[in-house]
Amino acid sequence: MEGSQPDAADDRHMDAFLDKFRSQPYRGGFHEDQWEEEFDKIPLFMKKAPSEVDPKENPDLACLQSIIFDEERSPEEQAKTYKDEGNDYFKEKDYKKAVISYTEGLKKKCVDPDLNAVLYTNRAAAQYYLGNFRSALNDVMAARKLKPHHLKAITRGALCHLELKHFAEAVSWCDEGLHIDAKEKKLLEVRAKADKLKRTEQRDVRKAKLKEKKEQNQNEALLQAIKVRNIRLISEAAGEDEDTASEGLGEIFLDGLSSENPYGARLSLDDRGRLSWPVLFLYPEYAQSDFISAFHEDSRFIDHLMVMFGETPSWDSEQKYCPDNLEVYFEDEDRTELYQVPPKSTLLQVLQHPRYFVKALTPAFLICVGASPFCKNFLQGRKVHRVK
């Protein structure tokens, strides 16, 4: 056969587009300062695809988009695409987007249950990564549902119900997990952690549950001892019955007295069965108080006084709060009448007096005024009793 001879017009046009060439620089090459930026645009190699294609700005991808989501392939085809898409988020750790994906797989309900399982798993994983636990344990559970023995899923439900603090249900899925491999080194892992929690928590439990029941009884002596004393508890509730000493009502007071006092002060039972209050001393002339967090029952006021003013005060500029010349009153529940207590008296003489009440939420108040012209102020207009 004979060769073809080159056409020496051929040439010519050849010659011509060179020449054009070489005068007409190329209008499409990359420029030098930014050729990485406009390099990073072809889709072939960009290193991070946008998180939103503008068809305007990138056809190129915006065309790859519609051929890998064409609505017209299988859902099984979309679910894989969505599930490859999210793997890629994934590995880049971006979990939100890898949540969305697989989610967006999840929604073409697809037949396929190996491969509904797989997208609820890896959701599962990309949720645990965003501390959303509850919201993995749920994939993991509809993952099981399709494919029970799935030892991704069961791992990841284990590593769940741990984050959440369920560790009974962790050892439990750990267990499932060991009998598809024995030898599965996070379930081992998690087993071990999960156990060693669970049994820390029983302790506390037992623990919690032994000092509930040693308050409990504490609490039941100490209403005991109240009620032995005839000292009397009112509620301030509407309606409440003022000389009740129910158990309800001793609970409300004993609760108040450790919870309310801002020392912590709490009524107290000591071994021989004599009782210890917190009470408040107040000094109405000077806006000033003294706390005693535990006074013995048995104890006279006279020696707390000798204590609390055995120096003056700085706050008393008269010098006329000295322990023989003070008066200690307490009020009724009515606060219209004024009870004088002798200051040998004890703590139990005034608890005991049938005026004397203990209100619940409150520790024993008390009212100490100095002997001076300001008791008769104080006292002007109220009726005043003397406690003998």
The other form holds:
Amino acid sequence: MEGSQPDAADDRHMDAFLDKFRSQPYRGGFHEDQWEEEFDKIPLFMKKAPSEVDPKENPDLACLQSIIFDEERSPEEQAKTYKDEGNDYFKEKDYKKAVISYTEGLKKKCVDPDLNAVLYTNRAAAQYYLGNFRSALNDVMAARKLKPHHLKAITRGALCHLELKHFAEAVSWCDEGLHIDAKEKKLLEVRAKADKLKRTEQRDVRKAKLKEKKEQNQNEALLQAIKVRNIRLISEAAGEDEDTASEGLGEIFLDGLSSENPYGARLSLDDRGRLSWPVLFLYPEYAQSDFISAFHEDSRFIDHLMVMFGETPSWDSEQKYCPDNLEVYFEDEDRTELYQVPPKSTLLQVLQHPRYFVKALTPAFLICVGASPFCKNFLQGRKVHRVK
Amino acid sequence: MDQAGRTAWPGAPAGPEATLDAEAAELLPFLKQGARADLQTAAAQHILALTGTGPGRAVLAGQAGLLQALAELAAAAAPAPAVARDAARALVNLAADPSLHEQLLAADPGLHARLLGRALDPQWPWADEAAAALANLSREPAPCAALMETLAAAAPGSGLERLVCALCTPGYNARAPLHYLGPLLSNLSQQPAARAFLLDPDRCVVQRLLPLTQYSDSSLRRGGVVGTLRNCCFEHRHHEWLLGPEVDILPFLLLPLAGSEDFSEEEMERLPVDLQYLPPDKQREPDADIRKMLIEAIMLLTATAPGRQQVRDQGTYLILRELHNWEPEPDVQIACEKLIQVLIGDEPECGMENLLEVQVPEDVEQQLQQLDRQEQEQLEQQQRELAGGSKGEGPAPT
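Could you switch over to the form predicted in complex with the partner chain, since the one displayed so far is the form predicted alone?
Up next: the whole complex, starting with the chain shown before.
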């Protein structure tokens, strides 16, 4: 268009156009009550792009999109557009969409290594914020293949290693980056953090090792104490009785010693070298039981019974379970023969009985009221020995 | 080894000086580039032998032409390996003699730059010899300052930065272990410009040196690093940064002093993580001089009140207590005691735990401030003496 003088013909057309509105209302304008919504639909005035572009709802926008994503533009241009799109999503913290955009950009396989390196690095950043640290690392390494000294890629890589707890690698990557820019603040920060975490991790390893060694020593001491006393152990699984002298069995029990039994108690050695056992008292008459978490081997059954049966228990409907009435038995492993234990015996004395086998490191005893009908019934038909 | 404490290679006994002079002069043509290889080799060997003795060195010092030829040979890529090596070693011996430094530089003004270039060249087979020569040169203040200037003037990435990199990168030079860079750096760290670079808070330099306090393969390198760190600890203004999380220098100074102690759980938690749960086979620093330097460095860090507190809070006393029980060397023991005194002294009385809240009458306040100033001055004086006494240091090289 030339000339500063308005064309007279155009003027007349304009006048005619404007004159129309004396009689006809202008229909192309905004509606008074919803002008803001309509405003937002015009691409030029959009503050935020809609996440999905529906051509029916928004024909103008769809039109614009088809222009910028036109397949006829060069791969570089297309890739750049995708990069920009990804960056916009990234700014809005829509990392999933950002990843998709960057991926589309990379799919164009344009020949510009800088652009591709940036696409990889940006995608890595988006993956990082999505918590996909390994994917992010892969992208960063791809970026560095194209541009080994890409500082943002190196920084992102160091951050990924940090999140993955690869502290030594994190420090190493930071050093590579600092080789390029010795004063890069983020790298200095990450390096210091990673180094400290690495040293803390080393401490944790040392601590665990020491603890394990200590535990192992304790367990060996326990096993030794048992061995010295000639107490026979049986594991849950084993059906036969074996001498604790055999090495293999010792290992099974070492494991058992480490873990607590279901009742939360374990065998222990005091500073005088005396053992305390978790012990089960079973009352077959009423199908009840009592658990003693630490029965000192030198204490007597009667001592415990006196305390436990100071008052008769609630399940003792006949109120006959008093310390003086109680009789203590143990079964031999074949569960055929019973042995009666004098209540004044110590635990150690009983455990050392040649026919006593400690099962699952928890000695168990049967208790009933002597001379009661249940007891007579219970003992009937079984061989009963008296333990000295 | 000729002079104690200086790196030197063995030489042969010398004859009367006059003939030596003449002899030496005769060797000059054979040392030039392009001379017959076997003659060059023999000449270089002969020179090396001469440098093994005082008179021999003096003779050579007088022959500027020889010195220059030697310097060139030592750095030249062309001649037979043995020649360059012997020439380089001859230079090391010459550099060990402070009286010769002037002549050396006069004969070859580019000596420093050339030696630095070779020492820091990852491919150069005689980098160790170059480093040793530099270590020897740097023991004297004047060449040391000159070296620092050369380094400062180098292109970015080639000067002190490169030196630290070479020191801290295992396998930097496949053919030369470069342990001598340790004492070299230590000597350089007496220069303020070197310390400024090492302690630059915008960079990561001193942090890289810290793990080397545990470098078991070479007491030379280890001692050099510890000496460097100790010299850096003279910078009061950097103490907070040094003791803080960005550098965290204290654990690295304490670790070589710690054995495998069985601390209680509660005591263990007070120590820095690097000192917790040390394995039963943990060994203390075997070199007494290095132990002493470590204690000195920590002592320097207690110069300011906040620094003192930081050092106390990190369980230093526990480590030193055990060290004191073990320490066989009397002078190290004394240093240990002095530091322990600083750590356990000054305990606040009941009610005075927070000194900021104690009401001090004004005249007493002024008196205390006066005493403080005097004490600070005394301390600085002591430290100047310490610094002066430690010039040109180096753990006894082999």
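Keep in mind that what you see is a predicted model, and the values were worked out from it rather than measured. In this text, rigid core is short for the largest set of C-alphas that superpose within 1.5 Å between two forms. Numbering follows the first chain given and starts at 1.
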Kindly check if the Cα atom of Thr312 is displaced 2 angstroms or more between these two forms relative to the superposed rigid core. yes
Is the C-alpha displacement of Arg335 equal to or greater than 2 Å between these two forms once the rigid core has been superposed? yes
